[in-house]
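Given next, in C-alpha cells, is a single chain: the form predicted alone.
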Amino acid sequence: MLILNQQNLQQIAKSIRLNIIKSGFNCKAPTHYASSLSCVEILTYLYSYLIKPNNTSTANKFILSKGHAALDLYSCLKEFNYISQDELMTYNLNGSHISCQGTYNPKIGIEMSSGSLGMGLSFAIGKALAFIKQHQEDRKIYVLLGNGECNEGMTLEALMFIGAHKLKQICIIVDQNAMQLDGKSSTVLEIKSWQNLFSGFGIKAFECEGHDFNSLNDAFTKAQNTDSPCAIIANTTKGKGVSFMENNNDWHHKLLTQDQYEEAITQLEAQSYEL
C-alpha cells in the first residue's frame, strides 16, 4: 500500500476547490459547482498516483463518464500542470477548449466527451477490448460514474457485459453523493445495495469515504490487486467545502453572485487541511 503524504493531498484537493469556485464564477454562467466539488478527492488521488495523462502505449487512462464534473477535472489537470491557470479561466467561455462539459482532447488525457450520462463504460469497453487485442492486458481504465447515473440502462448494460467478459482492465468509481439532478437518490430511483447491484455482475465492490485519502488508498489498493472487474463506492458530499452548497440541490446547476462567490472563497481559504 502507498504511504501518502497527507498535507500535500489535502492542498492539492483544496487548491482544486478554489479552482472551481474561481473558473465557474469567472464565466458568469450557471455551472455544475456542487457535482465537481463533490469528487475531488478521488481525482487528487488518481492523478496524484495513478493517472499520467500522455499519448505513450503504456498509460492508464481516465474516463470522466458523469461529464458534468468537467470542472473538477480541468482544475485537476491544471494542479498538475497538464493546463495553464490561464487556460483554465477560460473555463465555458466562447471560443475556449476548455468547455462546460468533458471535451474529447487527448493531448491532456482527455478520452471522450461527455454530458450526456451512460455513456462513459461502454467506451470504457471499447478501450478494454482494444488493450486485450494489443497485448496490454495490465493497463487500467477508471471511470468516474455519478451515483445517478447508475440508474441508467445503457450503464447496466454495460456492467452486464463487463461482467461475462470479465474485463479486469476496467475499475468503476461511483462518486456517491446520494443526490441527482432530481434530488435525492433514495426518492427518484434507490439503489439499495451496491454491493448486490454490482456482485450481481460478477463485479467486485469495496466501498470507501470519498474525502478519506486513507480510506481512499485503502480501496484502490484492494483494486489493484484484484484480478477481475471492480467497483469502488466512494461515498461523498455533493458540494463538499462550501456549506451553502453542500447536501443542496439547488447547486447541482447555479449561477454564484458575487457575494455567495466571495463567502465561498473565504471558506475554503480558511480550511485547514482536514476538510
Given for the second form:
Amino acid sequence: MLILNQQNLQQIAKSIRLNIIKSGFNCKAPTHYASSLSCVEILTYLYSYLIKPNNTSTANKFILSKGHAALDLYSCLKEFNYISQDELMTYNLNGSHISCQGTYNPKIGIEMSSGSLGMGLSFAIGKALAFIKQHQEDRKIYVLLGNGECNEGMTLEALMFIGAHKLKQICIIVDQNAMQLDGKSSTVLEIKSWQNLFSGFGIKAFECEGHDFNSLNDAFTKAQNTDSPCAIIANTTKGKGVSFMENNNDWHHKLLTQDQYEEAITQLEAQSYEL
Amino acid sequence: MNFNHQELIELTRLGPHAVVGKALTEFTKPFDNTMVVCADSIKLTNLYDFQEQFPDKIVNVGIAEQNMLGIAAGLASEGFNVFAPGYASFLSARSFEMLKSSISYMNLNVKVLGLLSGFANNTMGNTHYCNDDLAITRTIPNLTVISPADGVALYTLIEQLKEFNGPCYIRVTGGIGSQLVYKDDPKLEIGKGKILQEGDKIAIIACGSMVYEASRLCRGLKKYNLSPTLIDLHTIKPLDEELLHNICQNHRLIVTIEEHYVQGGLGSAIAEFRAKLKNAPHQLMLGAKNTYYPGGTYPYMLKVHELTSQNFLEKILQTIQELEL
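Next, give the form predicted in complex with the partner chain, keeping in mind that what was shown is the form predicted alone.
Up next: the whole complex, starting with the chain shown before.
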C-alpha cells in the first residue's frame, strides 16, 4: 500500500477548495459549490497517484460522470498544472471553454462532455473495450458517479454490461453524499443497499470515508488488487469544508454574496491540514 | 465498385436493411479500426458472417440502445470507427440524448444505422414505426443525416462511411419486396443530391423508399404530358443548397415526398431553405399523416397514409389545377 504524504494531500485539497470558491465567486453566477466540495479528496487522491492526463498513450483515464462537480475537476486540473490560473478564472464566464458542465477536451484531461447524468459509465465501457482491443488490458478507467445520478436508468444498463463482461478496467467511485437537488436521497429515491446494487451485477464494492485519505487509500488499493470490476462507495458530506454549505441543499446551485465569499475563504484558510 | 448485383437484388427483396451485414462484412479488414456495436440486433442486421469473421470487432450490449450508443461513443473516442445498427425507432427517439450528448456534441466517429424506419416494421405497430427520426436527427449539430433510396445505395454508402469522419445517422427505409432504384453503383456523394431525371416546371424531391415510388410517379405523369425533374436527395443534412437553389430557380412547383411525417422531415428541411428565397416556387409536401392509425402490413400502411404513386399523382394534378400552373 502507498505511504501517503498526508500533509501534502491535505494542502492540495485545501488549495482546490479555495480554487472552487474563488473561481465560482468570480463568475458572479449561481453554481454547483456543494457537489464540487463533496469530492475534493477523491480527485486529490486520483490526480496525486492514478491519473496523469498528458500521458495519453498508456495512461489511466478519469471520467467525471457527475458533471455537476466540473468546478472541482477544473480546480484540481489547475492544482496539478494542466490548466493555468488565468484559464481557471474564466470558469462559467460567457463563451469560456471552462464551462459550468465539463466540455470534451481530452488534451487537458476532460475525457467526456458531461452534465446530463448517468452517461459516463457507458462511455467508460467503450474506452475499456478499446483498451482490450488494443492489448492494453492493464489501463484503468476511474468513473466518478454521484449518488443521485444513479437514479438514471442508463446507469443500470451499464452496470449490467460491466458485470457480465467482467470489465476489470473499470473502477466506479460513488460520491455518496446522500443528497440530490430535492433534498436527502433517502426521501427522494432511496437506494436500499449500495453493496447489493453492485454485487447483484457481479461488481465488487468497497466502502470508505471519502474525506479521509487513509480510508480512500485503503479502498483504492483493494480496488487495484481486484481482478474484477469494482466500485468504491465513498461516504462524503455535500458542501464539505464550508460550514454553511455542509449538508445544506440550498448550496446545490447558488450565488455567493460578498460576505459569504469572505466567510468561506476565512474558514478554508483557517483549516490547517485537518478537515 | 464490383458487386454481385443479383445477390444485392435478392437481399434488397428482404428489405434494404438486409444488405447492412453483407456490406459491413465485405468492407471490413482484419486490422482496420472498424467496430460494430448492436443491441440484440445481430439477427435483424444479418451480422452472422461478420461475427464469424471478426468476433473481436463486434459487441452485443443486449436490449439497451442508450448504453449501446454511449459505448459506441467511448470506442470512437479511442480511435475506432463505430457502426451502430439497430431499430430506427429505438436509436433515434429512445436514444436521442445519447445521439446528441455522447456522440454529436463530442463530434465522434459513430455511424448510427436506423433500420426498418418508416413503416417497414410491418405489423409491429406504432411503437415500431418510425416517422420522426429525420425530425429528431436533423436538429443535432455535427450530425450528418442520410436516407439512401435502396439496397444498392445503402451498400455503396457503407463503403464510403468507412472513410467518412464524423457522426452520421443513416435512415434505412423499405421492407420486404423492396425494389431497386439503382441498377449499378450510383456513385453517391454525401451532401450532394442526385438528379435522376431532368425535366421542367415540376421538381420532385424524394428520399429513401419514396425515391422508387417517385420514379413510378414520373412514369404516371408522362401520360399527362408532364416531365418533372426527379431528385434523390439522400443527404438531408447538410442540405445540398447549391442544387436546391438551381432547382428553385428553374421550376414552378416543388414536390417533396418522404415516408416520414411531413412535420420536421425532408419537406420541412426544403421549406426552411425556400423561406430564404425571393420568388420561391410553391411546395407540395407529401408524407405520412400525423396520426396513429391501427397497424398493418407495410403496403397497407403506405396506402392508409396515402404514400403510393397513385396518391401522389392525384395530389399533384389537383395542385397544378389549383395553382393554374
